[in-house]
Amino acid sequence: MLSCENVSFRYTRSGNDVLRGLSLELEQGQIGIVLGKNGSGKTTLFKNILGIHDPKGGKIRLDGKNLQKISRRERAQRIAYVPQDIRFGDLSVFDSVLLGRISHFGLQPSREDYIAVEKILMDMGLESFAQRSVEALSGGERQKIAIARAMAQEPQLMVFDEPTGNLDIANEQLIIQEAKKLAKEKNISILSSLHDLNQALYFGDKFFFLKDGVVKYAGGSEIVNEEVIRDVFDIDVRIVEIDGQKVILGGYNK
């Protein structure tokens, strides 16, 4: 389980606290979806999460474990990160994913660390790419090829940040539903940051919604309601449900 306990943090001495007392946990398999406006602090807790930065005050454990007091090697095992704005130089797409690997070997890679590689290559349906450049791909198969290089590490949370903001609506889809099949197969906790509040929906188990550094509201679909993202985000939607799933509609400012 991931587990953030009054996660203070502030860029300068002197300037104001971006996250204050910042709260939330996510059970092992469970997706997280991370809302707010621009500014609410959705990149600074990824980067405390991740070891980029350290938190000023309070915790943050996973599996029990306070991150704040683990090497950055035992991080890299343990934490994955998948950004928006990929990049992988002029490399194959299998050495892409070993580079996944790098966490658990030394010097030079092992035969394990190459069936390793081998498998979630299988496992994703991409074996057929492992000798051609990922530069070569299209941007979904790119962002695919970024979740094995995460897979790789064999990590207990992988961290998205906009999985999906460069993708046109058919990757899209094909990223989300590989996101919830490692989730769900792999046991895997997934974090993600959002824009659009119906594929937020669709993807996610548990919301947490930004605001002024804390979680002002965290909860599954019940807590997606027209009156909390009226307060989160300043605008007016109305919510209906169609086939037992909620849709969002509108989104005017008020």
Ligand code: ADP
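Numbering follows the first chain given and starts at 1. From a predicted model like this one, the values you see are computed outputs, not experimental measurements. Compared with the form predicted together with the ligand:
- Of Gly250 and Leu137, one falls in each rigid part of the chain as it moves between the two forms.
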Second form
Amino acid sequence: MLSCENVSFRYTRSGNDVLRGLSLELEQGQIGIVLGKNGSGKTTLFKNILGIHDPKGGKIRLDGKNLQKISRRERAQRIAYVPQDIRFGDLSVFDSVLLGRISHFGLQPSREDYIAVEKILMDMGLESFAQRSVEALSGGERQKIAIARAMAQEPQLMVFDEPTGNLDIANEQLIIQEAKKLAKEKNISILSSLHDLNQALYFGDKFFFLKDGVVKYAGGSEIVNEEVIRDVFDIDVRIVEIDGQKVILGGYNK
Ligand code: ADP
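For comparison with the form predicted alone, produce the structure of the form predicted together with the ligand.
First the chain shown before, then all remaining chains and molecules of the complex.
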């Protein structure tokens, strides 16, 4: 389980707190979606979880272990990060994804490592890209490779910052479906931000709405309603149910 307890953070001594006693809990294998306006602190929260920033107060634990107290290597084994825009250097697609397994192999990748990478490339429809240089790919294609690499890592927790931002609709769906399948098959937790509320509803098991530096609303899809969305995003929406799935319509600024 991932737990953030009363986490606070600010960028500069004189600046305001961006996180002000934020708490959340995500069970192993659950997909949690962090929702909030631009600038509400989603990336800041992720960077605190990843150890890129250290919280000023509070605790972040994975399986009860305080993440501030474990080594960088252990943290890298347990948590994979897919940032908004990733740079790989001049590597082939296959090698870039294989690098995700570096914490699994010692000096040399084994046959299992190669097989795992081949399977992920196949599942994500990337096999024809395997020998191409990542540098020569579009932003959206690179995003897919970044997600493939995070999957190859088989971490306990994957953190996605707007994973579908650069992708077209078909690739968005593919990524979300693959990530969801993997989370369930391998019991990996995912914490992700997503702009699109309908995608969020389809992808997530649990929703965390950020406002004023805290998680103001948390829970399953039952907590996603018109009032919560109005309070957090300042927009008016209508929610209907189609085939048992909530669908959000509209989204006009008040
Ligand atoms: P989100 O991901 O929800 O858009 P961020 O976590 O990126 O929000 O930003 C939260 C707040 O922190 C914003 O007000 C932003 O301007 C500020 N901020 C983000 N990064 C920095 C930084 N490196 N230095 C100072 N302030 C920052």
